Amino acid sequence: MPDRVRVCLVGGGRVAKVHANSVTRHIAAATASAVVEPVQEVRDAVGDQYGIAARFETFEAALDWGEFDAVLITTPTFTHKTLAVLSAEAGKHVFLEKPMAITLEECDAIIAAAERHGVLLQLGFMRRFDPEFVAAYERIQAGEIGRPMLIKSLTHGPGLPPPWARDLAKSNGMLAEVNSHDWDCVRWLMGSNPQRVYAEIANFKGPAHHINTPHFYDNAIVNIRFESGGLGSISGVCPCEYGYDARVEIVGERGLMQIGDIRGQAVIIAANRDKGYITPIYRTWPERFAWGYIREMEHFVGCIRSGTAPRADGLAGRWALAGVLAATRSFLEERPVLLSEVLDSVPPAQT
């Protein structure tokens, strides 16, 4: 292993730039060695912005070059399985953005390839590394609020998803693309796997945006029962227009814990007596989870250098997807769905 972990960005969109910023400006033990992006204008813009000399139109060309140790995959969900397996087969460590894949079979193929070729696999669940969420987890583990009984998690995003992300066949919809973090967080913070879900969806803004994608929805609410007996809910709205909003509330046997705030800054402005108080809010997810993104990449690089297993592993990604698939079946069939119905439909992994 060289003195600095050499990473290849696979994709040149917003998430790729967030990770490139972490690698080039915050992590001394890593360097951005290459970028893969089919659109030349985007590829060159990312390369110029972050000082990346090696630029490739295809991932196969980047693998032929091969001068990197790990990949950061930020491409659309339906490409994840192919890219992650190719990376593992080439001996490259894999950082894979959420959602992990389209199906559990794809998740299992990714996990198996990483294990077979001895490379690390980390999922992009940055909330596990966000200072507020980490502090909350540690205090729950310390017993400050007692055993968690009820957990409520929400993620509301301001922008309209791209066309592919509205298609259940290519993305599994909003519950995957927007709410994957919620699925991971409720399982992580509750300390228990989901057992049964019931989902309701609604489409309020699709007609105004001329969206005719089958089963499109922009609002969702999911009720969850955990194996521990605990209860939970996940709320998703996208687009919500008002800003980026990610909050969690946990009710324990001895207390209440709240994580996150709709306010983006601890600033209050009294501009005039008609408008009253004004306070800034978070406008984007990179702003809200800036330190989470940096620290998850620090963790990934540190795991490569030390040979230790990442905290946000393939199993976490698989469980998050299982929740999405169960909830999707729930709203399509208009009934509660046991997780076992989804998990038992594929050859069992380490569940």
Ligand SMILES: NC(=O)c1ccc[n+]([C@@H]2O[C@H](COP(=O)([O-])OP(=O)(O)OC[C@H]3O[C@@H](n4cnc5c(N)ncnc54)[C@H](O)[C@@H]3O)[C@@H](O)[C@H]2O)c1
Contents of the next structure:
Amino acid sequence: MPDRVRVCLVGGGRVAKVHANSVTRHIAAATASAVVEPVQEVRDAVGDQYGIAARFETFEAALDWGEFDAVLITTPTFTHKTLAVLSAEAGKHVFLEKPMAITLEECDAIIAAAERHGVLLQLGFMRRFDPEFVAAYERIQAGEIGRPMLIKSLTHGPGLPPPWARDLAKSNGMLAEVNSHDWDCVRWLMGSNPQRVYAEIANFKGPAHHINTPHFYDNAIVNIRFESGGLGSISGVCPCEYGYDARVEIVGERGLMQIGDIRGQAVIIAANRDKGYITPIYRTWPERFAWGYIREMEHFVGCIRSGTAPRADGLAGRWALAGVLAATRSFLEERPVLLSEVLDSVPPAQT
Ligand SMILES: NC(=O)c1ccc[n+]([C@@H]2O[C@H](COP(=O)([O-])OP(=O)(O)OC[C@H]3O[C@@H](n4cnc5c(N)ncnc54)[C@H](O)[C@@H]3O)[C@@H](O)[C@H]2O)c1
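Having gone through the form predicted alone, I am curious about the other one (the form predicted in complex with this ligand); can you provide its structure?
Okay, now the whole complex, with that chain kicking things off.
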């Protein structure tokens, strides 16, 4: 292993820039060696902004060059399985953005390839590294609110997702694209797998945005029963227009815990009688989870250097997708759906 872990950015879109920023500005033990991006202007813009000399149109060309230890896969979801398996086969450690893949079979192929070729696989669940979420998890583990009984997790995103992410066939829709983090966190914080889900969706803004893809929705709410007997809900709105909003409430047998705040700064302005209180809110996900993105990348690089297993692993990605698939089946068939209906075999609880 060289002094610094050399990473290759695969994809140069929205989240790639967040990770490029972490690697080039915050993590001394890593360096951004290459970028792969089919769109030349995007490729050059990312290369120029982050000082990356090696630029490739295809991943195959980057693999032929080969001067890197790990990949950061930030491409659209429907490309994840092919790219992740190719990376593992080439002996490159894999950081893979959520949602892990389109199907559970694809997740299994990625997990198997990583195991077979002895490379690390970490999923882009940055909330597991966000200081507030981590503190909440540790305090639940320490028993401060007793056994978790009920969890409510919401994510509202400000703007329209990229065109591919509006198509269920290419992304599994908003419950995957926006709410994957909620799916992972409810399981992590409750310490239990989801057992049954019931989902309702609505489409308020699609027509105004001329979105005609089948089953497009911009609002969703899912009720969940966990294997532990606990209950939960996940809700999503995207686009919500007003900012980025991610909050969780957990009721335990001995207390209540709330994670997150819509307020982005500790400033409240009492303006006048008409306007009342004004407070700045989080506007974007890179802003809300700035530390989570840096710490998840530090963790990935640290795991590579020490040979330890990442905290957000392939099994976590597989479970998050299983929840999405069960909830999607639920709203399509207008009935509660057992997780066992989408899982061939139920893996062990909690990673
Ligand atoms: N963890 C998070 O908070 C977070 C936030 C946003 C997006 N994401 C996830 O990251 C992924 C990308 O999302 P995005 O919003 O950045 O998308 P995006 O559309 O902004 O960017 C994707 C980029 O990948 C490029 N691309 C497509 N196929 C490629 C290939 N085969 N090889 C290399 N590049 C390719 C596209 O040209 C595009 O520039 C999705 O899985 C999404 O769910 C995660």
